[in-house]
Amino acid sequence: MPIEVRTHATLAETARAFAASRGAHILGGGTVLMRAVNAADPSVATILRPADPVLRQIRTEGREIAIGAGVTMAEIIAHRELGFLAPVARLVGGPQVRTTATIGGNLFAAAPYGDVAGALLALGASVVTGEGRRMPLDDLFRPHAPRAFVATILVAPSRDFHFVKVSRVRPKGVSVMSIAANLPRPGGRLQDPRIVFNGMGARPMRAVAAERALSGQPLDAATIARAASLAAEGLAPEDDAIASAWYRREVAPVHLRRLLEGAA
């Protein structure tokens, strides 16, 4: 069945076309969508090419940085104000992939991909849809969340952000899992910590039990041990060609403990 390709000049036009058809998909860098096309995925009936320049912009909005969904990993790495995200973007594929893969596309990349999405979730990012509606990134990753055309990602820089990617091939193999954590400690105690695993479910997932163990506590050995013991609680790893669900559950506490010890 042929696939129709449409180009739209504005976000509003693209949003209307996206809403009108469940078979419509947004083309960004193509690293996710074109794989589906090449595999003859029957769910792809129409490809929408948004040409609105806002999708390629990076700008400051108060305390947040607004990143267009079409901004590539290479552009994130090169941008001075996105230094907190650069270490994560550098671990996405090789140079050719990073020049095409977009931050918006990474939000919809199935595990074990989507490491940048996990980092944004840990940072408490929000998204703005093509219709202009703002929503927390948490809502986009909830089970059975409605489809969304993401136009912009809003994220506040953090000096308390930490990230680790676990892979069998170093430094840039496919993730067994990755862990992103935002660990603010005003007054020496953790306040609203956010810990996100990618690769421990179909989408990035917050380790809520570990977050509760950390909240209000100093980042000491006892707190770290308690949080690590709860690392996999509530998560849903799956078997795949990279690792088994059993292995992921076994190593998740080890890698969370190491991340927390490095942050202490």
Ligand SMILES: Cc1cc2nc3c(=O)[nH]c(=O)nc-3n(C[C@H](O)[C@H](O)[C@H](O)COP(=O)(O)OP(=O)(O)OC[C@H]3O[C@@H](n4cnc5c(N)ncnc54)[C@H](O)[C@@H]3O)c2cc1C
Contents of the next structure:
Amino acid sequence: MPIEVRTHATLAETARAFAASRGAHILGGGTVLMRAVNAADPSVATILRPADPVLRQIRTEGREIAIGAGVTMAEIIAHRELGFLAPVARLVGGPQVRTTATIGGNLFAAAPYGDVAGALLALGASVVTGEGRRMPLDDLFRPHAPRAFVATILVAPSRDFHFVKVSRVRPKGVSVMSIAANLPRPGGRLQDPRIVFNGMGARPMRAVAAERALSGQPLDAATIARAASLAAEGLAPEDDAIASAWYRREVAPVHLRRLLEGAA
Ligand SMILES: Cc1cc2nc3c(=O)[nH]c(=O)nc-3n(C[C@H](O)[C@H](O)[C@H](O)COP(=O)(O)OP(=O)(O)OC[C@H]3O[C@@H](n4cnc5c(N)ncnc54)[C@H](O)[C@@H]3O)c2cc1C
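Switch over from the form predicted alone to the form predicted together with the named molecule, please.
Below, the chain from earlier opens the complete complex, with every other chain and molecule after it.
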């Protein structure tokens, strides 16, 4: 079957074309999508190339930074206001991948990809769809959430953000898992902590049980031990070529404990 490739000048046109066909895929950098095309994946019937300049922009909106979905990892690393995300983007693939891979594409790249998506979820980011609808990333990642064309990602910088990527090949190996955490501690106690594992399920997932164990507590040895023991609760790791589900469950508490000790 030939694949149709269409370019749309505006977000609204792209959103309409995306909604009209289940086989329509958005072209970001193509690092994942073009592999599917080369493998003759029958689910790719139409490729939409959104050409609206908004997709390439990075701008400040009040407390938040609005990042166009077509902004690449290399552009994130180079941008002065995005220093908090740069350490995550720097660990995505090698230089060639980072030059083309987009932040929007990372939201939809299947596990174990999705390191930046996990970081954004931990930071409580939201997305704005091509139709102009804002929604928390939590909703986009819910099981059975409707598919969406993402135009912009909105995220507030945080000084309390921590990230660790666990891979077998350094520095650019694919994740066994990555952990992103936002751990604000006004007055010395954790308030609304968010911990996200990537690689422990089909999409980045919040470690809700560990978050509960941390909430309202000081980040001391007893709290860290309790949260680490709950690291994998409610998560659903899978076997893949990188690691088995069993291995991921075994090492998740160790890596969460190390991250929390580093943040304390
Ligand atoms: C060698 C290699 C190493 C990699 N290493 C890592 C890694 O270490 N960590 C990691 O996280 N990822 C990694 N990746 C995965 C991936 O390249 C990137 O994470 C990337 O961000 C995907 O972006 P893209 O722009 O290339 O997406 P594309 O390939 O263009 O698209 C991927 C999917 O996202 C959808 N999509 C894209 N943009 C949008 C949008 N705006 N709205 C809705 N849907 C959209 C597409 O329809 C498609 O289904 C690696 C990939 C390769 C090839």
